[in-house]
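The chain below stands alone and is given as C-alpha cells, in the form predicted on its own.
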Amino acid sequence: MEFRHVTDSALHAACDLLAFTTFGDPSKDATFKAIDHALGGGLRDAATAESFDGKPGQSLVFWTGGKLPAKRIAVIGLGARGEVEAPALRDAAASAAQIANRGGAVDVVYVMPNLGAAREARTIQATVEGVIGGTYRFGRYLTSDDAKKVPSLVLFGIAPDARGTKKPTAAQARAFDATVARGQAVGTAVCHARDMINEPAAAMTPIQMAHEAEALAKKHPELSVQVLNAKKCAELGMGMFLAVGQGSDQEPRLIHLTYKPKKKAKKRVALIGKGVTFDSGGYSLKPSASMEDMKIDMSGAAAVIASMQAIAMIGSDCEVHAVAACCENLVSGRAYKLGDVLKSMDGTTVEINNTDAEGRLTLGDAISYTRTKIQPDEMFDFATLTGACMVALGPFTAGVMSDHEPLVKGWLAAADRSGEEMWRLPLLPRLRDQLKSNIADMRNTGERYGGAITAGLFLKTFAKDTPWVHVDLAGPAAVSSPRPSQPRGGTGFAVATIVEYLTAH
C-alpha cells in the first residue's frame, strides 16, 4: 500500500474515490459546500434524504455522474471537532478504505481533516494505522475467493478546499514520509499482533511464538533472540512457569527479543508478556463458553513480539527486551494440582489454590528473569490476567498498577497520545493479606473482591524495587463489538502505547 502527498484542490482529484471528514453538521464544512456547489446541490440533498449530519460512525456515498474528476464521494462524520482523538481519527480513515474496497476503487484520495498544525502529525500517522487496520482480515483458513482487494494507492491531501494549497516544501514532504512511516510500522506491527491471536491454539503454539520472534531477527538486524527451552528454565529454577505448562505435550519457551540502537542507550527498558497459547484452567477447568477464545490468552506475548518489529523500523533511543513466557495450561496426568506448592525463580514458594490463575505464575518468573538476567532500569508486564479487571473496567480499558509514579505517569500519557484506553488502579498493601498461604510463602489467589490488585500484588513480589508497570489487557486485547479499524478478534492492544513510549522525541 502507497501513500502519497497531494495538495491540490479536491475539486481537482481524479480518482475513484474521493473521501472527506466533517465535524458535525456538513452544512458549516468548506470542503462539503465546495464540493456540493460543484455538484449543483445533490450532496445536500443526499444528506438531507439520509439523516446524514456528520456524527462519528455515519457515512455518505455519492456518485458524481462526471460532474468532479472524481467518481464517487465519501462523507464520514467526525463528530465535534474538539472530541475527536486518535480512535476517532483511525475509525474514519478505516471507513474510507472500506468504503473503497467495497466499491473495488483503487485510487482514493482521502482530505485529512484539518485539526491544526500542532495536531499535523498525529492526524497522519493515526490515519495510516487506521487505513492499515481497517483493512485488515484474517483469512488464512477461508475458502471462499470473494475477498475484495485492499487498495492499492491512497492518495493524501492536507486539508485541501476550494483554493488548493501551496506545494510542500522539502522539508514538510520529508516530515510528512517520516509520519507516513511511522504509521505504517504501528499499523502493521499491531496487524501482526492480531494475526499471532487470531491463530487456533493448535498452530500458535509456544514454539510457533519462538519461530516468529526468530523471524523478526532474522529479518532486522537491529533485533537478536534467544529462546529458553523447558531444560534452560529448568536450570534456573523456573518453576512456576514450567509448573503451569507441565501438562501439555507442546513443550514451553521462554522468548527474549533485544534492541540495541547504534548509539549509547538512554535507558534499558524491558516488555514481559503473557504467553499463555491455551488456557483450559488446568484442574480448575473453565466452562466451555469461558475457554473457546482462549487462544487469545497469549495477546500479551503478540504485543511485545509484535512491538519489537516497529521499534527496529523505527528506531530508540533505549535498549529494548522483549520477554515472553509461553506454555499450554492443560490438563492432564502431568498437569499441577490444587494445593500443590511451587518453588519460583527467586525462591519464593507459592502454594496453588486456583490452577486458573496461571498467567500470574508464568509472569512470575518471567519477571524474576529479567529483573536478574537483564536487570532493566524499567519494566513492563502486559497479560489478559483476571476477569475482574473486566467487571471493573469494562471490554475496552486495560488496567494499569504501578507502585512507581513517575514511571506509570510517563506510561499513561504515552497511551493517551495513542488513543489506546488505560486506568489507573491502586496496589492496596492491605490486600496483600488475602495472599497468605499456611505451608508457603503465599499463594497465588485471593478473595473474590479486588480480584485484579490482588494479582498486581503477586507480581509485585517479584519485581522488587525495579520500576514496574502492570497492564491487565483482559479485556481491549480482542473484541466482540468491531469497530471500523478494529475487526473482530484480537486486537493488538498495547503495541500503539509501547512504541510511542519507546521511540516518541
Ligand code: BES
Second form
Amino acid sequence: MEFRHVTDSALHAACDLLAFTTFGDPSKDATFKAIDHALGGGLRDAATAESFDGKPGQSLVFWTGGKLPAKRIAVIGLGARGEVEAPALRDAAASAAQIANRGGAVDVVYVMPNLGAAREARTIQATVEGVIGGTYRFGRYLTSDDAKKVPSLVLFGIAPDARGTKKPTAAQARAFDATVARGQAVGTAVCHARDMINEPAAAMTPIQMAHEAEALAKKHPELSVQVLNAKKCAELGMGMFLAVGQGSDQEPRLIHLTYKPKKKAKKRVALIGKGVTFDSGGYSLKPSASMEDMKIDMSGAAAVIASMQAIAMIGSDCEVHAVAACCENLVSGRAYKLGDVLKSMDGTTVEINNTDAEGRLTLGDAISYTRTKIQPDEMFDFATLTGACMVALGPFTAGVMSDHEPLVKGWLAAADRSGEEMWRLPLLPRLRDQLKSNIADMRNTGERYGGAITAGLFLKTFAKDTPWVHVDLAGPAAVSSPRPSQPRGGTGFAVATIVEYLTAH
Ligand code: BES
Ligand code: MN
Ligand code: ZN
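Which structure goes with the form predicted together with the ligand, now that we have seen the form predicted on its own?
Every chain and every other molecule in the complex is listed next, the one we just looked at coming first.
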C-alpha cells in the first residue's frame, strides 16, 4: 500500500472513497457542510436517519451518485476535539481503511482531522499507523477463499484539509514524506510483533524467534545479531534462565540484536524482552483456561525484536541493544521443580517456590547479561510478567516500575506521546521481605498481594545500579476486545513507545 500527499481540495478528488472525520455533531463540521452542500443536502439527511453524531466508533457511508468526483463518502466519528489522542486517530484511519477494503475501494482520500499545526505531524503518523494496524490480520491458518482474498486498498491519500490547500513548499513535502515513513516503520514493526505473538507456540519456538531476529539483521545493515545457545548460556552461568527452559524439548536461545548509529552514539540503551514461547506454569501448572493464551508470553521479546527494524529504518542517535531471553516453560522428567535452588548469572541463589513465576528468572539472567556484557547507560525490560498487574490496572494498561526518576519520566513522556497506556507502580521496599528464603539468598515468589511489585523487586536485585525501567505488559500484550486499529490477539504493545523514545529528536 502506498501513501500520498493530497494537496488540492479533497472535494475535487476523484477516488473510490473520500473519508473524513467529525468531532461530534457533524453539522458543525466545515468539511461535512461543504460535502453535504455538493450533494444537495443528502449527507445531512443520511446522518440524521442513521443517528450519526460523530461519536468514536461511529461511521456513515454514502454513495455520491455522481454529484462529486469521489464515488463514495465515509464520515467517521472521532468524539470531542479536546479528547482526541493518538489511539482515536489510529482508529479513525483504520476504520476508513476497513470501509475501503469492505467496499473494494482501491483509491482512498482521507481528510485528516485538523488538530492544529502543532499536532499535524503526530496526526499524519497516527493515521499511517492506524491504516497499517487496522488492515492487519493473522490469516496464515485460514483456508477459505474469502479469507485469502487480498485487500483492495492500494493508495491512501492524506489530505490536510478539505477546503483546498496551498501548494506545499519543498520542505513541507519532505517533512510529510518523513512523517509517513516514520508511521510506516512503526506500523510495520507493530505488525511484525503481532505476527510473532499470534503464531502458535509450536511454530514460534525460541529457535524461530532467533530466525526472526537474524532475518532483520540480514535485511538491515545497521543491525547485527548474536544468538547464544544453551551451552553458551551455561558457560555464562545463566542458571535461572536455563532452569526454566530445561523441561522443554525446544532449545532455549538468548538473542542479542544490536543497532549502531552512523555517528558516535549519544548513549547506549538496552531493551530486554521476556520470551517464554509457551508458559504452562511448569509443575505449578496453570489451569487450562489460564494456559490457553500462553503463547503470548513472548510478547516482550517480540516487541524488542520488532522495534529494532523500525529503529533501523528511521535511525536513532543511540546505540540500541535488544536482548530476548527465549525458552519454553513445560513439565517433563527434566523440568525444574519446586524447592530447587538455582544459581543466577550474578551469583545470587534463588529457591523456587512457584515454577509459574518463571519470567523473572529468565529476565533476571538476561538483565545480568545486559548489565555486564553490554554495560548500557539505560536499560528497559518488557514482560508479560504478572496477572497481578492486570488486577491492579486492568487489561489495557502496562505497569511501569523504576527507582530512577529521570529515566522513568522520560519513558512515560514517550508513552504519552505514542498513546500507549502505561501507569507507574511503586517499588515498595517493605514488600522485599516477601522474597526471603530460609535456604537461599531469595525465593522467586512472594504473596498474592502486591504481586506485580514483588516481581519488579525481584528484577531490581539484578539491575543493581544500572538505570532501569521495568514494563509489565501482561494486560495490553493481547486483546480480546478489539478496536479498529487493533484486531483481536497480539497487539504489538510497547513498539510505538520504544521507537518514539529512541528516535524522537
Ligand atoms: N506469563 C504469566 C503472567 C501472565 C498472566 C501474562 C496472564 C499474561 C496474562 C507469568 O509467568 C505468571 O504465570 N505469573 C504468575 C506469577 C505468580 C506465580 C507469582 C501469575 O501472575 O499468576
Ligand atoms: Mn508463568
Ligand atoms: Zn509467564
